[in-house]
Structure formats: structure tokens, C-alpha cells
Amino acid sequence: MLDERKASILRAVVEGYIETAQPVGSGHVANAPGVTVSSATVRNEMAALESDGYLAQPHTSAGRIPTEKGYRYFVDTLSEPVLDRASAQQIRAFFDRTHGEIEEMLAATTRLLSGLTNSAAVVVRPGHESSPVRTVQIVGLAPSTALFVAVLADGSVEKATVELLVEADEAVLEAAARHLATHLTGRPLATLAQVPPALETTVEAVVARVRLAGVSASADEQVFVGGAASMAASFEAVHTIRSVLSILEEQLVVVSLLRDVVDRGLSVAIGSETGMQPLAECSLVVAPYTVDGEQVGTVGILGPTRMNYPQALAAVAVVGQRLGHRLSEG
């Protein structure tokens, strides 16, 4: 651990570099909030921080910039990040007005999060084959055609058009939906094939056709990415931009990356901590989101190591919480 003087100087360097993207000199640090020593003392302490690996000096006459170790100390000693009022109101308004298919909501959520952090935003929605059925409906489309709709607990909707062998009126369709709901609610959609026959012949005729349709929930994880262009603008080297964008296009890589960070108990992975050399100049901020008390996915942002960590951590946490609440409400 650093003593309070070194810690305050390191915080000032990190905050100054995040704000300006330029090496931070002793004069700037000496005037920073929380630093109460002279420029000469600041220079000595900055030299010590450089020797200990927290800071680096890109040029002999330049100020200092944080190293990966410096960023890690800064993040680990942050007080609980609090989102500013304007951002909090923006998030609240977004989820109050967002409705419709879950895919549309998750894609829109990445755009919201990217706008709040000027980084690439990622939302991972795992396969939902094990997600229990919440509600079931059968809607008549034509005298002998119906639409089967199952809403799952994770907010996803599975649909299938069912061709009936005989015409069925609304009462029969409603009875078939009730029968299916009785045996499916709270169970995975995969148990559709195990739904027992209905007692009434006309109702069973509909249930049998739904059963035959073989409606199933996807086992594949989905990745939604937004704001890649905003993130790319943070880097000067073209090869870095190209490498990062290539990774974002690989869904399996993104899923593995976020899962690995979460499994290690991290909320922030900085540079080499991501485990991927092309992301050596990047940081990843992640948070899981839960639906009905069960962790069902992950939200995160990917940006330069010179990101605004307090804003990023607060935005990712709040968006993850609100997304989970919105999906729990259905």
C-alpha cells in the first residue's frame, strides 16, 4: 500500500491523464485537490512512484503517465462510484420507455451504455434453453392457422406458426393455451413434448399440433455490441483500432473474455489482465445482470486504459441493475 501522500499524487496523475491524454507534470499535480505539498516534493514522489512501477515517463523532459499497475491501484482504491444525476435520469428514462422484443432492448442498451461512457458496449445474453416458461398464448391467425407464443423468465419470446388440421375457434385456442400453460409454466420449453393430452378432443387437436411444431429455446449465446466507432476514436494507432474491432466481431471471443473476467471475480480488467495481447491498451469493465434473482447475462464496456473509471463502473453497474429489473418485470 502507498502512503497517503503518494496515493494522492498518483490519483492526481491518473485523473489528469484521463482528462487530457497528455503526460502530467508536477506543477499540475501540486495544484490538484488533495495534494498539499510543493512541486519539488511532488517531483520526488513521482520519481519514487515511477521507480515502484506505478508511473512511467514517456520522454525525459515530459511529465508522467500511469502504468497498468498505477491504474490498478487507482481502481482498487476508488470509493463507491456514484453516477451523476443527468446520466442516472437518462438511464431511468430509457428503461421506462423501452418495450418490445428482448433483442431490440439489448441492442438499444448497448447504444445507451456506449453513449454514457464513450466506449464500445457489450451485452451478452446466454442461451435460454433452460429458462422456465412464464406465460403461454395461442393466437388465431386464420381458421386453421395459429401462432404459439411462449414468454420465458429471462424475457425472451419464442414463437411458432402452427398449421391446424381442423378449424378452431377462439374458445378452443384459449382452452389449449390454458392446458399448455398448466404443464409448461415454470418449466423449460423443452418439456413441451412431454405435455400430456388434453381431455377434450378439439383442444387436444390444437395441443398436438403445437407439440408437433417442436418449439424450442435457443442454446446459443447472443452478443450485442454498440458504439465501436466511439471506442475507436480513443486510439491513435490504426493497427490497435483494427485489432480491437476484429475482436469485437468475434462473438465467441467476446463471450469467453467477459466470462473469464467475471469468473475471476473482477469488475475491471486492465491491459494484460484481459489475457489478450491485442487488448494491451484497453480496459474492460463488466457487471452481471440478474432476472428473478438468477444471473442470466453480462453487460460491459471496452475502451482505452485511459478511461473514466468512476463513470464507467457506475454506468455499467446501474445499467446492469436496471436491465435485470426491466426483464424481471416482463
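Write the structure block of the form predicted together with a further copy of the same chain for the protein whose form predicted alone appears above.
This part shows the chain on its own.
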């Protein structure tokens, strides 16, 4: 696409801009390692890169800054990013140290990633509809309220409060639980929607309500967000921070955003590639993680377009991989 010299000049501009947040002039580029020509030549090449859409000039007589196309080229031609020692060590220590509930662990993972990249970090955990049911319970809470509890094979516990509409004693609840257990155990939780009616009418009344309440509960992904504060530090405009924050607050938006990027087979979405106007000044770096060979979730970070891509790509990839391993073992 670009000849070697243009490429290294572009690379120098991107790296310079990432480091200083200032437009990069021909002088700096000429001094950069990997560029051996004079500043005049650099100027010619930069003019060409600008008319090709890789660079932009905030105003005449200023240096150049990368466009989205420029960042894209930079990212695409990046040599396989490798993690620095300190970060690798930090990740290793984290996964050695962290135990306990998966929710707590995923939340902690966002803090880890955010610390490594100075960006907001996101971990998406998929819904549990397809995980097989291990046990089913119905516990009465009030005369006409019960709690449906299902323990799934992946170790998650799904619960749904059920308004029974009628009063039901323990015996009825137990019968309903037994009925559900026979049709659910070993099958995915989503099967709940197809559990056949129970024979006895009082029991069926309970089962029907559980069927209704339980289905919606398990479907949605769970999103963990961390490091909004470090994200805020990367932007100077308050309105940018504000709009990024409001996006991060909407779980549904975050989920579909990440899914969208992953589905397109990308690991980086730059500015408008995210498909969200408020993220025009942001980039998203994502990696799916797999448990037992199956892709089950996504980790990612959200930072400014002028983020440190090599570091971010490496960190996200390694954390995603380690997270998958960790979840596979237990």
C-alpha cells in the first residue's frame, strides 16, 4: 500500500502524536529512529500522506496528526505486539493471586486491564441460557411470593422472584420444583420455556408463573466496567468524558458495541469504526476469551484514539487468554 519510507514516516507521526498529544512536525519525524531522510523530504512525503488521507493538518503551519485511516494503517501493519516485562509480570501475579467468585474475578479483571492501559476496561460475561441445569429449587418467601433458584453447571446461580398470584404451601412449591427438575436437569436453562404443564392444577399454577419469570432472568449478558477514572484522565474535554461515561453506563449499549466489533472480526475499532458518534475520539480494543475452546465472552478497553496501541493490544490479548485459561481450569 505505502512504500517503506512513507510507512515509517506515518509510523513516526502516529507514535509522536500518541506520546505528546501535539501535532508532529517534519523536524521531529526526521529525527525519529527509522527515518533517515531530511526534513524537507519528510515534508514532501507528509504532503502526499495528507492528500492520501492518512494525515491531517489542524491548520496551516502546524504539524500533522493521524486520521482514522492513518491509525488504521498503523495498527494493521503493527508487528505482533509483545507485552513489556512489567505488565506481563503484573498479569501473571494477578491470575496467581485471584481466587473466589467469578463475578468478583471479572470485576477485578477490569481493574487490572484499566491499570495496564490507562483506559476504561470492560468484561462481558455471556448469559447462561445454554448452560445445563444442575439443581432446581423453589423457596417460599411470602404467602404468594416464591424464589426460583437454579444452579447451573458452569457454577452460576440464577434466581427469579415469582409472584404466584395464588397462595401456595410448601408441598405445592416442592411438587412444582420436582416437576421442573425432571424436565430441566441436564438441559439448558432456556428449556424452561418449554417445560410441559404439570398435571395437578395448583402445581401447574406455580410452574406457569415460574416459566414466565424465569425465562427473562437468564438471558442477558453481564457487563463489568472498571477504570472510568483513568479513562477520564485521557481526555481534556469534559463533554467527551461525559458522553463516554453515559455510554459505559448503559450495559446494553456496551454489549452490542463489543459484539458488533467482534462480529466484524476486528480487534481494534478506531473512532467512527465503533459506529457510535459519541465515541468519535475513542478507540476500542477487544479480544474474545474462550473457556474449554468455546468463545464465551469478551474483554476490551475503551480509550482515546491516540492510545498506546501496541501496549493495549498486547495487554488485552494476554489478559483475555489468561482469563480463558483460568476459567477453564475451575
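Rigid core (definition): largest C-alpha set, two forms, superposition within 1.5 Å. Treat the numbers as computed from the prediction; the structure is a model and nothing was measured. Residue numbers count along the first chain shown, from 1.
The two forms, fitted on the rigid core, differ between these two forms by 2 Å or more at the CA of T135.
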